[in-house]
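Here's a solo chain for you in structure tokens, the form predicted alone.
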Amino acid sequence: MTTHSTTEPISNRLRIVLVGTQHPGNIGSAARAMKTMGLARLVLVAPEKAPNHESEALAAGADDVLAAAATHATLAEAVADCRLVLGCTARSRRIALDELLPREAASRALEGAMAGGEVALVFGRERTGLDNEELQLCHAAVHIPANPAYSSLNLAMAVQVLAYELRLALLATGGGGPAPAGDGDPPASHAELEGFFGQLGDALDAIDFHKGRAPESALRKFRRLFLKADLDSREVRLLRGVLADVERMAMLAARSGGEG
């Protein structure tokens, strides 16, 4: 887990990851359109090749922002410590998600980091977004309302517009001076919560709520309900116990109703 000093700036707790970039001179335009606003924190996730003298000739002087990018096989890693997720994407997705401008975007990220977390903002490949498994994974989408008989923009372009809003955001805070420390339990990291989901997935299945029906639309609509809870640490290792002890009963039940 992504661990900060508290003297360390608010924007370090907000990272930009880039899923499946198919052109090493995107990753450059992105870490430039970051670093004029202040942004450092780089994620490459699955790049189709990875950057190389393009990306550093358009970085065009933000070459230690493209240096310090980490790079990781999928997006469930590249997200496991965050706290909030937000997936930039159009709106005509089969996922059912909040969606927000981008303004609302950068302050509910701002917010996140302020209250102790990590937090992601998140673009997808350039001719095809991010897909219905990752968008999975998103807490709420972001929608630049570009125009609807041109709506075409360039990955390091959505970039810049994103970390525009939350420069904004940053500097309505008074600059983005040290973070705050967080007060109680840690709030719930992203790989708690896929862990809690998975289980709660299991646990339904146990008791066969689902009575034949496909489970994603239930278990879509639970996702839902349990990230506007806003869940600590504590709080998912509770449900997660709770689970344990019905899977537990539909278990014993099982085999009683067998010997039966």
Second form
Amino acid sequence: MTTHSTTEPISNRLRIVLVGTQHPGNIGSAARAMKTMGLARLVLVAPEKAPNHESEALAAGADDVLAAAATHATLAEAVADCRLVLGCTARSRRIALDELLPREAASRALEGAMAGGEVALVFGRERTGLDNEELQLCHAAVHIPANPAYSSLNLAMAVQVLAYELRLALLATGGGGPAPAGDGDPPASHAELEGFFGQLGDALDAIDFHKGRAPESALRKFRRLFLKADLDSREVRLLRGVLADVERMAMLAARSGGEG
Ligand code: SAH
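Requested next: the structure of the form predicted in complex with S-adenosyl-L-homocysteine (SAH) (the form predicted alone having been shown above).
Following is the full complex, with the preceding chain placed first.
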């Protein structure tokens, strides 16, 4: 369990994640966009090219943000400890995710961070954005309502828009001061929720819930329902206890069915 220092600024719980960035210059520009808005935590997921002189040139005075950037191999790894993961997309996709405006996203992100959770804002590749598997890891999508006929912003400019909205939201709360210590049970982490969803899938199979239908659609709906519930760690443990009993009863039933 993590403990939150009371002197830690809330913005330290907000990370900007860039997935599969193709142009190192954009990484530098994103660092600059972040620093102007008081954000410092940049996370890279499998960039096509590591940050280089181009990144440094475009980071300008934000070379500290660039130098401190962490790199992960997958998005799942980069957000494993997050309570809230918001994926920024230039277009709507056929995926069961709520779509938020940047302002709504910023207010949710701040709410999550103020409640003591880690929060990630995720941005995709310049050419192809985030893939569906990556979007599945997100709790909601964020779309900047741009010109529908030309809706794709430059990556760093999209980071700027979201960072600005976060800044406004932070200033409205009295601005970047110390974070209150979280009370009650800690919010469920991304890894805890994914563990729960995995077990839910197994339990539904065990009771033959799908009856020959493809499981994906039901699983997406359950995922959406449980993500909306904003579960804390203890609630996830409680639900997993129920699922363990479901699986145990299904096994007993299968066994006695075999005997009779
Ligand atoms: N051709 C890609 C565009 C990628 S732009 C696509 O169609 O998905 C690179 C990244 O910038 C996107 O993955 C997204 O994270 C962000 N971005 C660009 N325009 C955006 C918009 N209008 N709303 C939200 N995010 C946007």
